[in-house]
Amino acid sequence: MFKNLKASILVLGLMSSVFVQAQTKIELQLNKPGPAIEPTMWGIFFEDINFGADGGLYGELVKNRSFGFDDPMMGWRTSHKDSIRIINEIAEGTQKRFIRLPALKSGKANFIQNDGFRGMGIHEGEEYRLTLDVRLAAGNAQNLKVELLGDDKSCIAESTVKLTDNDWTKVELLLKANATAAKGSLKISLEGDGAVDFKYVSLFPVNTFKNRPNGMRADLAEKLAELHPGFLRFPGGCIVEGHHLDMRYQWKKTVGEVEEREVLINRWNTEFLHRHTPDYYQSFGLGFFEYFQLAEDLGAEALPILNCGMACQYNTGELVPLDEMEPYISDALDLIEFANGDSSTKWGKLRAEMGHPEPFNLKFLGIGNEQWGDQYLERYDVIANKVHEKYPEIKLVSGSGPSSDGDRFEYLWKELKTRNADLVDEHYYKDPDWFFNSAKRYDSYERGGLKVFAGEYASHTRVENQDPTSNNNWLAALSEAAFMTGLERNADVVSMASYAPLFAHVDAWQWRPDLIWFDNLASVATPNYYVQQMYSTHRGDHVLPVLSDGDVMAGQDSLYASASVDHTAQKVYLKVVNSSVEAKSIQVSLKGGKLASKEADLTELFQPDLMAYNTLANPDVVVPQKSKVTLKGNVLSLEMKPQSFVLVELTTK
């Protein structure tokens, strides 16, 4: 349909303003409800790429806060280097890093200076809440001057923190910011002589989402509630598995004291050279806790992904034997326990103890990432097995490997069909011919199986432009939403789905298509989070049969529809993809049902330049437009431009 993209524009441009009115008559049945749709359909893949977490959803700000970097003064400046101390402390056989800030001998102020996640996004009138963890190392009182800098590197915001104590000591205060800094910086000056040790330096703004202290970037998280999302999905992808399995994600180590956290390089700092990132690492800030939390806020299901004892086969693919995998085991029991157990038990405790008595009440757990062959299987089965044993009720994700066929796809189809797993992870990572014509995908899957979980899935047109979130065009997102006609329709096979990835930052990122665009002050929503929001606020419980000449509507005359009901709403949801160069002229007739309304609500998507794309400076170049439309009779009367996604809400009676 589009394999030549450039000549697609060219028939576009050549056609545009031509609306040839092709007749299409398609079927509605409003009494033959199909297939549930699971509350779980729609949801939020997230993993900490693109300085997604840190430097992203997760709102610190200060990049390298507890100098935990292999250069512990990554991120840090100061007056002059050598002047600065780092020490390693060993305290109840735990190694603490700590610097040491002493005064000049040139009576001149000596500091420290960080940058953040390239700069500090500040906004006027906003209050900024600063935790330090200092102690007096020599000298007498000493005053730190702390400032925010703005963008011209003047002072926004001040205040002085007296210091009297040789022991470590929390210290926190606020700093209300008199302007806005799209690459603004925190400064420590000492003020004095002597010298301080700094053990902990964060910085986040004190308007979060939902109020939480220091938690998550607010206008991030707003945009994910939005979604209503089914599920939350964490922490990855490909970070669970890492290089090798020294730099897995290890669960246990990202919850408890924020402070205690060991920090560690992310697998995405020099996996792309041409997007080579050396001061990109995890301080698991955000860690399995937050995560939790995340998903209860956003009223979806956490769906946690462990390592199953792979690391990634596209790096080393090293292998714990299987006779080495009670750490494994272990992780996956004590993380349930940790989700569910009451306070009696240790990890049910720990939860509790971190603000959380009530458990999360976890239904879901995933098993590896994209790992594929027997060496997966063998290690799936000794963790699934366990895992079953002692908590039946808890569902189990598998994966299909990497890619959407052929042999490894096919082979590990074949063998977790003997298995106890529930899902199965498919990811695709396609042109957009790729999702236009696998709208029937899922119709000739077997029922009554596994359930397929479309894990990881977006449309990459691959547009050479320098403009990092021109490659979420409107072309990739019309070509996700015939798609998703699909995973809807067969929504007894598909019991969940995600785009991916989540985030990027347009100066930061690896990896692109991405659903969400941000920099260090405001965020974007892309076409293809539209597409998305369109379907998941629009969900329904029961699939409605779209049908055309008896078949269901997946491509012919290119036109792509599906439908729900939601019986507790007394709603119908019609949605309805035209990917064609000319207009469409289409009769819905409605069959066995009466409205309430003649009246319906219709939101459209479109935009006549395929290649338009959505940015932090131009935000609305594609967005939801939003109007009535009436019935005549049982018959609704669209009018579909070229290439466009409509969805049109009827209310029942």
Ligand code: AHR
Second form
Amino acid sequence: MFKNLKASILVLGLMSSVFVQAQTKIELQLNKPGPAIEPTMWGIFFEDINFGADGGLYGELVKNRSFGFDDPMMGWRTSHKDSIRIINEIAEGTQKRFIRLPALKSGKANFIQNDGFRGMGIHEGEEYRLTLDVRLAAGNAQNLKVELLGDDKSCIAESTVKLTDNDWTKVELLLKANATAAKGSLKISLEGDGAVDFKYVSLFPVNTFKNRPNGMRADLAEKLAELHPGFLRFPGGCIVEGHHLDMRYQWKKTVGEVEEREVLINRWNTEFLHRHTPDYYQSFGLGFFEYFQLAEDLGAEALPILNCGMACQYNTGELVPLDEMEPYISDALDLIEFANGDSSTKWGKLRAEMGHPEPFNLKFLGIGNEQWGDQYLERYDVIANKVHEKYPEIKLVSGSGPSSDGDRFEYLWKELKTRNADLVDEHYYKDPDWFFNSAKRYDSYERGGLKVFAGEYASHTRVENQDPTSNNNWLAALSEAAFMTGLERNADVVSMASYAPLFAHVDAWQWRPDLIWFDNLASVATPNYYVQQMYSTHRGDHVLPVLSDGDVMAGQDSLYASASVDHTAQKVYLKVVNSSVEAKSIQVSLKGGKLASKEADLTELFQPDLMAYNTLANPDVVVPQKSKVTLKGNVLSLEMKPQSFVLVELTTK
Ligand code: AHR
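Form predicted together with ligand AHR structure, per the form predicted alone context:
Starting with the chain above, the whole complex follows.
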């Protein structure tokens, strides 16, 4: 269809002259509800990639807040580097690092300054909460002058902390900014003599999502909430696997006091040499408790994915011997206890102590990410059998490898059919042609067998453009919209689906395209985001048949369509994609049901330039437009623009 981008762009030039009206007739059968659509159908995939967590969704503004990076002073500046002492304190078997800031002999104030994650985003009029774990190391009472600095390094908020204690002391104070800064900093200066030790320096906006203290960045989490996601998959992605097993994601190290969580290098720090990100670490401030809480706040089912005893097979592929799988089995069983156990259990007690006495009601658990081969199945079996034995109610997600087809994929599918897997995770990062041509992918899948979790997908257009957001162009989004008609129509096979990755910082990304782009102050929804949203906020509870000449609409006449009914809301949702360069006139005959109103709501996503995309500066290039359309009798006439996606909302009796 779009054999290459040049052809697509050529086509654009012709478009204005080819608004030719072609007639297509389709039938929407209102009284023949098909398969149920699970509430989990449209969800979100979260991974700490592209500064998605630290530097992104997790509201912390200080980078390397506990000096735990391999270079303890990475992210920090000081007036005299040599004056700083890095001290590793051994306490109760754990090693904790702190830094000592001494007064300067010159009498000038010594300071430490943190520039955040590519700068700190500070909003005028907003309050920021500073948390310090500090002590007086030498001298008598000391004053710490605390300042937020603006883009021009002038002070935009100021306060003073008086230190008198030689024991570690937690200090909290609020700073109110009198100006906005995109690349702000936090500066802490020692006034007087002596020395001060710092173990932890943290700064959060007071305004966070759901006002949770030291929680999620509000604008980013709001964008997630506006998707009404059915599930939240976390923490990845390849981050689950690690280059080698020492770097795997271990959920037990991400719960308990945030100050105590041990920092780990992020695998996306070194993964792509052309996008090397040396300051990318995981603070785990957004850990498993916070993920569960976020899922709850979003009204989504939590879907954690655990390491299965294998490092990433694209990297070392390191394996845990089968007779040493106990820690991995315990990770799975203990996680279920952490989420669902009552406070008389070890892990349920920890959850209660962390502020959530009620269970999180976990229903799903993924074992492994993009693994393949016997080595995966052997390890999957060991963990899955134990989980099924103890928690038969938990639905397990198993992987099918990194590709949408091929030997590895076929082999895993064949084997998983013989096992007690519940959902098979499929991943596809493909070009727009693949998405258009695969709208019927699931029409031929076996019914009544394993369910599909389309866990990672995105249309990749490979635009050679320096602007990182350009890969999230309208062509990519349109092809996803067409493909998703096939997901919806086959809701009896596909019960979960999520675009990936979710977030990317414009100054610190490793992977593109991504669903939501952001800088330190603002965020922008991509055309792909709006496609996801049009599906997820108009899900319905059952599929309705949409037929053309008795067949499903999956590319004939360049049209794709699916429909659903929401029996509670008494709504019918019809989604139609026109991938043609021609406008289309479509007659939709509504069969076998009555409407409460002849007027229907129409939401249209359209841009004449297939390469158009939204940016932080121009966020409204491709956005949904609302209008009304009136039916004549039982016929809905849809005038579809070339290369457009339309959602029609009908009210039934
Ligand atoms: O979404 C980015 C990466 O793509 C994920 O970490 C991985 O699972 C896949 O290869």
